[in-house]
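First comes one chain, alone, set out as structure tokens in the form predicted on its own.
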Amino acid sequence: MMIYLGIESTAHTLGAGIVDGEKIIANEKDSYKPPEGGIVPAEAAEHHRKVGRDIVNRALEAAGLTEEDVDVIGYAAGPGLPPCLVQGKKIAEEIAGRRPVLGVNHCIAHIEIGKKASGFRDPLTVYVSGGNTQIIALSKGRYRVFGETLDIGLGNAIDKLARHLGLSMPGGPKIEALARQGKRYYPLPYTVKGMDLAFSGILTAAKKAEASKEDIAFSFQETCFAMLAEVAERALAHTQKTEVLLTGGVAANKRLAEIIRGMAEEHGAVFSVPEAQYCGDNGAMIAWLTKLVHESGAEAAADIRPRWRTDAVEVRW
């Protein structure tokens, strides 16, 4: 069996994962945490440069391997922040030597690691992360986008609200914790346009809300998650899929999982969400997709693609 090493570096996380055959045998990471505000791409890239080889070595040690044992190396070519993507590619190429180096799609890696974890074959995927929010299903050899954000990703919106409320990063878990203490719903704009969503207006209204932090967090989550469930429900009815997968960094939110699970079960579909280590950005998902791309002979990226869309990739596996 071949050994695949994957490098994740699209945003704040530098991850290294290793796949041996059908098994994930290592998944190490380290995340850049800005002292204040959001991600500064150049600083995140510098973080990745500094910790990159150490994280790879930790993954190799966890797997009981050396660099020479690795057969194929993959990196996240996009979508993502260009300086961060460049560092991930550099790390992969420095290790590779004459071994194959494949650039793979970050969004599809989230889907495929979710499918592996769940055992699903053909799900409707609700993909929610910092930079992306999409409702996706496989059709005619591509992951088609049935609905998506028109402005910012849900994770980005949550982090912006967290910073406004004076919470440290990462903001997602802290907003979730605050929301559990909320008791009153504060009306916020519910912005669904056809099959697409917009979060910036809701964020602006939440920042102006005259309510407790707990009620703001609760109201923000309930509004955004209901919007997501509405669009996902229509996509599920249209595609007639029997499996619903929730994946991406925001998928770790238990309230979101509860809402999407309820929607899926009302339609007789089976629901799954990966364990937390595979929800957020990680190297294992890049290693796993690298294996799928390599074995199927599908086209890989030769360079970074910062705006590489999910539906631009031919799925041969």
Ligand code: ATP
The other form holds:
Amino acid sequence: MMIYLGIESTAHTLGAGIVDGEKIIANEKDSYKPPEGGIVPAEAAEHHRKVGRDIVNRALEAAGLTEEDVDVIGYAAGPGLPPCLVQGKKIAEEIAGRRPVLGVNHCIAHIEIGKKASGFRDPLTVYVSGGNTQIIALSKGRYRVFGETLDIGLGNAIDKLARHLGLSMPGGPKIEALARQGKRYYPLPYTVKGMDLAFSGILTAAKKAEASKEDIAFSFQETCFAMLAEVAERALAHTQKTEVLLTGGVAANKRLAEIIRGMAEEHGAVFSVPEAQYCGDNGAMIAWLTKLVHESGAEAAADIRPRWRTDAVEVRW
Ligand code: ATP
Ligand code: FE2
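Take the protein just shown as the form predicted on its own and give its structure as the form predicted together with adenosine-5'-triphosphate.
What follows is the whole complex; the chain from before opens it.
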């Protein structure tokens, strides 16, 4: 059985995961937290450089392995912040020596770990994270993007709203907690354009809203989640998939899961969301995708690809 080590470093998180055959045997991470404001790419990269080897060692320890036991090493080649991607690649290459190093796609890793966790074979995937918001389904050998954000990712929009309300990063869980206390819906723009979404206008309106923090958080979530459900519903009707997978960092949101589950079940589809450690950025998903790519002989990136699109990869596994 081959042992795969995966390194995640595309944004705030440095993760190391290990896969042995079909089993995930380690998933360690450490995230850069900006002192204030948003992520500073050079600072995040410096964080990854500092903690990289420790996190890899922690993963090896958790798995009861040494570096020599690893057969293949994968890293997330993109999409992501270039200085962060460079660090991930460096860590992978330093450990590898003469062993194979594969650059894999971060977004596809989110999908594949979700499929592994749920046992789904061919889901419609609602992938919602800080930087990305996409409705994806496999069609003719590629993960096609049926709808996506035209401006910022929903997670980033939520984080920006959180900062505006005086909450620290990451804002997602805090906005979720506030929203649970919200009582009155404050009208916000609803911006679905064809199959695509836009969040920055809603964010601007929410910042100007004359309402309590709780009601703003509640209204923001309800609006954005309803938009996502609408686009996902149309994609589900079009693709006729029978499984709906919610993944990415924002998938940890219980209210979002409830809304997407309701939509899926109305259409007779089954719904799943992975446990939190596999929703947000993590090394296990990179290790798992590295295995799929390696075993199938699919193309891997030889260098970082900061704007690597989900639908640019031929799915051979
Ligand atoms: P990607 O590179 O895929 O865009 P990312 O760098 O944004 O990923 P993730 O860990 O996938 O990293 O997602 C982080 C985002 O998830 C943050 O914006 C965070 O606020 C959001 N998030 C985390 N928990 C929750 C929650 N409970 N509700 C809403 N958003 C959440
Ligand atoms: Fe991510």
